[in-house]
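Heads up, the chain below is alone and in the form predicted on its own; it's given as structure tokens.
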Amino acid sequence: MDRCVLLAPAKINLYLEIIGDRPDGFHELAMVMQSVDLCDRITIARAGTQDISLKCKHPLVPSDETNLAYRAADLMRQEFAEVYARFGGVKIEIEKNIPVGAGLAGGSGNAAAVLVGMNQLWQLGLTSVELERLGAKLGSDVPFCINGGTALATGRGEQVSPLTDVQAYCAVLAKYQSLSVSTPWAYQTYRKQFESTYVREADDLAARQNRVHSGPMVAAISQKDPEQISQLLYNDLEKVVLPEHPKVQELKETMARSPQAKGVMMSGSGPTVFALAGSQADANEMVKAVRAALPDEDLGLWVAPFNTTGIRLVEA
């Protein structure tokens, strides 16, 4: 195989509860993500030479060591010398869907991609697990946006346990594409404001993780209770993202007042906004009724149904 062609699903978090700090810096988490149907396309192909290259035409996304998905691959470069020394380097392609600076892991799917597509290229034969340890090492998301569909991430993140699929909703994502919100900036207000109610010591916080393995979300989910799952939908970091940017307040207050909406919560760090509807058409004149009552051309609205896979091989 010389080449190959890989979707990398968005998500969204269904829960997102910061449960204290850990020793590496990082905090405690407890999270429920969701894959959606909003796809980044990245090929992959060898390159004739010893290089690494990156191609995106979005002019937001750089091209080089900085580029999480580059450092996907510097990581199989280095992981598997003698393999790549036998096979040479990558060129990277990323075709951009999914919005820039979100919260939708958008850089986390891509990694997740080239560590597949490598794998693949290089005949590797990595199981799934094996390739979440590796996107392990570049960040928190990536082990989850490897397989994706629904799952309870715990640790900071990097730990990956499926759920029941969910299928009944379709998504609304909404962004203002000028607006972005520093996942470390997030974190650190939490911390500042919050710290008080941290867990400290490590049997309370396996407890508090336990608590959520066995919680009213992760059972509305094995029950496949979709009216359940839209009204336990929580996420810490709204707590201070949202008082410092009215707007995502207000887009949040919007999208809630429409009638097709069955719960709306912002995913991650924000900015971006979700809403959870019945059906494709009642998402559809989610968008409509969202447009008209906010009329920015810089406000960006998709239709994301859920989706039950997480990196897939389309072209090889």
Ligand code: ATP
Second form
Amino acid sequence: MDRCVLLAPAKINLYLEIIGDRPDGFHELAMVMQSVDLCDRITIARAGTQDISLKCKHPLVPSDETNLAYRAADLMRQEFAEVYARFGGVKIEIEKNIPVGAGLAGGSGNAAAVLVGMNQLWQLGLTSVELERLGAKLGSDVPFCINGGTALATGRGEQVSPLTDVQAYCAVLAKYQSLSVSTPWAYQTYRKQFESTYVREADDLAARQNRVHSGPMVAAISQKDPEQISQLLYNDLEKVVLPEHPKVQELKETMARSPQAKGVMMSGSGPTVFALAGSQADANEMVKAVRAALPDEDLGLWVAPFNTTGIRLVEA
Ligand code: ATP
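Swap state to the form predicted in complex with the named molecule from the form predicted on its own:
Next comes the full complex, and the chain you just saw is listed first.
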């Protein structure tokens, strides 16, 4: 195989609870992640030289070695030096459809796609667990992005346990195109304001994570109960991002007023807000209503059904 094309879906957080600090400087989290059908398209081809190169036309996405997808290829080069010497480098092309700096794990999904694609291209035969372990070296959301679907993510987000697929729903994603939120900023600001509430003891940390694992959101997912899921949407980071960005608060309130919206929440560190609708037709209605209420050209709206898979190989 000389070339493969992969789709990397965006993720939303149905639940995001910040539990405490970790010795490595990250936060201890309990999240419920959901893949949605808004995808970047990644092409990976043998370079015919020893180089790694990357192209992406999006103005906010770097085309150098700081791109997370480039770093994924570089990690493969280091981990499998002999295979690299035999096969040579790769050319990566990213067609960006997922908004950047949006809380939708666009960069993490691109990195996950490169790991999956190079596993194919170099015929490494790595399992999902091995790919997740490599992904964790690149970023907390990368392991989830590999298999996607619906999953509980704990630790700093890299410990992924699959949950029952929730297919009944369709998300409407809304983001002001010119606005982005830095994930480190959101977590640092949260720490400054809420550090006193952090769980300190290891036993208490485990108990809080177990509470989410055996809690109502995971139960609603197991029972495939969309009404309950909508009632239980939660994100601690809203407490710092919404006061800083009143437009995002207004957007959330506007979406919540739509009769088709079953529940509305910010995804990850934002500023994307998503609303859950019972069908694609309802989601389309909601887009029309939000567009009419907020006629701002800067506002991007996407209809993205829940997705049961992560990285998908579409051409080989
Ligand atoms: P997360 O939800 O994982 O926090 P995000 O959706 O908020 O991520 P990204 O779209 O992944 O954020 O981008 C964050 C920053 O990373 C951007 O400012 C961008 O410059 C940089 N970046 C590096 N590689 C990529 C990539 N492949 N795609 C998008 N952004 C990238």
